[in-house]
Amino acid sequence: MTPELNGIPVSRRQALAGLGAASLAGALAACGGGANAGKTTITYLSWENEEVARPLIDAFETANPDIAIDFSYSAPTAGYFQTLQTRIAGNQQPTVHRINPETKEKLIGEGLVADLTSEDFMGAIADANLRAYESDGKIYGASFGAWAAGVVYNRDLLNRNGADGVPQTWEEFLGLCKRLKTAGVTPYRESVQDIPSMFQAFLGAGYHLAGDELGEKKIFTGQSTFSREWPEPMRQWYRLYEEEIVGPESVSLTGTQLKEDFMAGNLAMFVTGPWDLTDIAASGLDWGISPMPAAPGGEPFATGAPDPGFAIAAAAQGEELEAARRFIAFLASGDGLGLAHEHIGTLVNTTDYTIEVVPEYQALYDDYLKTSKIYLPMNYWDHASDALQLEGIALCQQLVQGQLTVEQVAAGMDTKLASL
């Protein structure tokens, strides 16, 4: 599941404005004046505003009083890479930036960020955060958080039905399912506004059991195709439709009318993750978050995702590099870390960092977040993932009105595919 990160774009005289700023910082700290005479000055283009993204800049510039950095900002996601986008072609490259599945294949193929494969701060990277980034055994991208959703439950209503949390099988989450439905209350909600997110967790554990580090990238290299690898997971996610567990309003719920009927105390249960805990748990009722139930020969599982990697650009020698690496070495080390989940929220899946999390969310946490045990399909979708995610949107939406078959879904993210 995608977590609600809407991207706010940015316009082009906006993305242009931002360039004129950074060249002429860039033509100042060439002069040598100002507060930053004599220090190397790296430009930096943040994921965050400003009012977050400060503490983390004004630590490592007391850490490090030979360094300065030019910050901006542009609101993730799409405009944030437009702006990059602009940059790059005025030959403006931020020194330091971030990276994502949508634009590792431009950014690494057209060899515009450095390989960080070596350097001393990718040490503690998870797994998952590693082969996000990853292109021909070489890492690009240093991610040091990540999400991971679930199945929130409300316990008193489970409690009431016989169940004392979310089933770990699917066929007990659906037998669960029905025995709430017959005693009036509404079970289960999702929004297909995005690829389901059970199907999505779904497609992981398969992988994860089957020790498949490729998952879908296989597509993307011919080995295999969406027809090959989509159905069986599918059939086991629609089995919520065919048994009229829930129905085809699913195309037209938000995450925000889930997350407000279950408040409500009108639904039992929906997925969703970090994003909504805090209000969940402002809400007063007795709650808690599971993951995924295991579909027939899979494991329970979460939908998630690494955060967006840092990445250098290639363009940066000598000094300018240099001061590039020890501000990523900053950002994966405690203080920086720290800093980081206390001001941006980032959820720290390092090995040798560890942060508090509310009491409902520290099992998917520690069991899932931390070890891996998250997908989501685009993070291996090599290229035109954002026009395949909304194909993919349409197709199930299609899929859940009774217009399409399951095969027929798989067939037209081939046939989607193939056109692009």
Given for the second form:
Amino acid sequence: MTPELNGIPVSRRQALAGLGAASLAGALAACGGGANAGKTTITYLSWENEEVARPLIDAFETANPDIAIDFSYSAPTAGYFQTLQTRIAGNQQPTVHRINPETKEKLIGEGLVADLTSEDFMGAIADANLRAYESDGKIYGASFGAWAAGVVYNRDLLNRNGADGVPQTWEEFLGLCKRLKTAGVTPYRESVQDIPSMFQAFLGAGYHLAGDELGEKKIFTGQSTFSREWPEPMRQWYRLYEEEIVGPESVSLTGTQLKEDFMAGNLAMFVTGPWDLTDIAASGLDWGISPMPAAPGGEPFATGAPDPGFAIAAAAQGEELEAARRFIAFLASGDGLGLAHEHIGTLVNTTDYTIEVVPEYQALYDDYLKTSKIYLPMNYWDHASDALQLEGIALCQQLVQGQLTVEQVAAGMDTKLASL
Amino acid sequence: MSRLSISGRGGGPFRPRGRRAAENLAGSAFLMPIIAVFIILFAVPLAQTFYFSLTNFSGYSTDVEFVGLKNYATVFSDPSLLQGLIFTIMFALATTVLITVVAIPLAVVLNKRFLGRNLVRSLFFFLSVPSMAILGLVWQYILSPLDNGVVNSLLHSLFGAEAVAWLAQSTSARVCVILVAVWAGVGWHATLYLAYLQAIPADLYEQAELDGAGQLQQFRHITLPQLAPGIVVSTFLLMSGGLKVYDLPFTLTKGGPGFATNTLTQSIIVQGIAQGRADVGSALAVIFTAAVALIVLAQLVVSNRIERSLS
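Moving from the form predicted on its own, what structure would you give for the form predicted in complex with its partner chain?
Below is the entire complex, every chain and molecule, led by the chain shown above.
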């Protein structure tokens, strides 16, 4: 007869492994369980290290003395999901953990995470954040923050060349780049170690103007293809190379190299997000950050995405489930969001809480991040997004090297998707 | 001479059969922990990997279905994986040959007496101390395509050369990855050869000098044959390490441009973990293990033949 655990059939091997784990857990609890005796304990696999996450945990435990959080940490992104995967495979899924666009298909598809749609704490979450963790009308991740990347610029270099900021349109942007180049200034650089941000923003702007909330999700439902969606915005972005504003060195440039080149005053503009702004502000440069310029027929837009959501293990029941709900509700409260912004740097994206950011970033935060005028293709890829992202990067690199055309890049994505 | 000291067939001292059996048993007992560790840490995971390679295991759930050889078909039809296989073999062969060719003469030089010899030996050996991942990150800066990259600034100040994007073209990126690995590995292997060189009896060289042999002849007829066992050890380590390479190309180029410097181990990790395709990752791991075993076995056979021909 097959043994059962909470109504779920388990193999003899799994039962033995569970028994062993339970014995070990019992022994460990007996050794050091004094402080948490009588409390409901939930396990939490944190995305942030203990130094920055601890103030939130402490505040929650103080406000909820009947609940203890068993904290563990793994560094994002690949390492985190490797740890999560290993723990799930070993029947040790944390009660609360993160879910992101690359893993949501597996976590939801395998029935490993709980449906959070009707939880009270979901009420104030922004549209983009809700959409990111939605599947078949249900939402499986509570995401309270987001990021938006734009064009960071050196105000002095632009002013000296007749511009007071990043132009609003693509034609004007290319024109400014050419003027800067003629004046001996490196106008713009980008890294092609990811799918280029400018192209991603062009895609998002197009969908936003068309009122198309599906975005590239259409490709995964068979309503469209990469060959139909990608070429036009990609052709616009590729003008940077055709018009020799940027060279093929982009393939090997890293984000850190770009930031350092900018802070040294050698570079007029590059694309980055909140993660670099503290360093840039400390460099003493006169700088600003703008949304991406509008490609023909589009509008200024930002590359960006909701933060990874908080998910609750589907196996959590009873007091453990209730404690997990209370933990996420705390994270969604004013106290939780304030602490997350203060210690983790979360750019809060809920309708009931506002934060102050560095003055240069405020407009991008208010007008783009908070209004969900942000786009990241991977958030709309229903499955195999990691494999497709790697393929996309490799194809874009080959395009920059002159080995492929824009149409071949899009066709290559369709071919890859068909093989997955 | 007592009867017990008479040599047996194997050349060793004669021992009664019972005592020999007891010694064999004692020897086996000493091996048991090692065999147990080998089975637990290698044989069992390898068998599990083979099993998962025949299923649709995602890495998230052990509730799996048997899919036959489907994952193997996926591996052999994916161009990025094939590129990874090509670069891995290219890397292993190139680093093995180049490090061997540079390390032997370097060891010969370091074996001679000169002022500061110990310091120079330490400097070369030091290159192998930091992890390859750290070296990859450091060299990423050295080879930065910007004007202020170390190599580009040097070339500009010496020759007025324009900045070169070393890691942005497939061929130059592959060459850079291989050369950085050679730079990092040559000191350690020179140290290995140095140990073998110091075991060569000095009277061989004295006799050769008396016979009028020049430096090159001494190297060809004494040094190289005496180093043959060292060459086998060094090339074995280089070939097996080269086939397993992951950290250096990953930190230096992330496998790009395109998939030009992708490696098999990188594919296994990416497929199996990041992409949640533990089934395909397992198939790759099985193919990889078999390929490494075959190549290293072939290399050992070739090395032994070379060793015999030199000695």
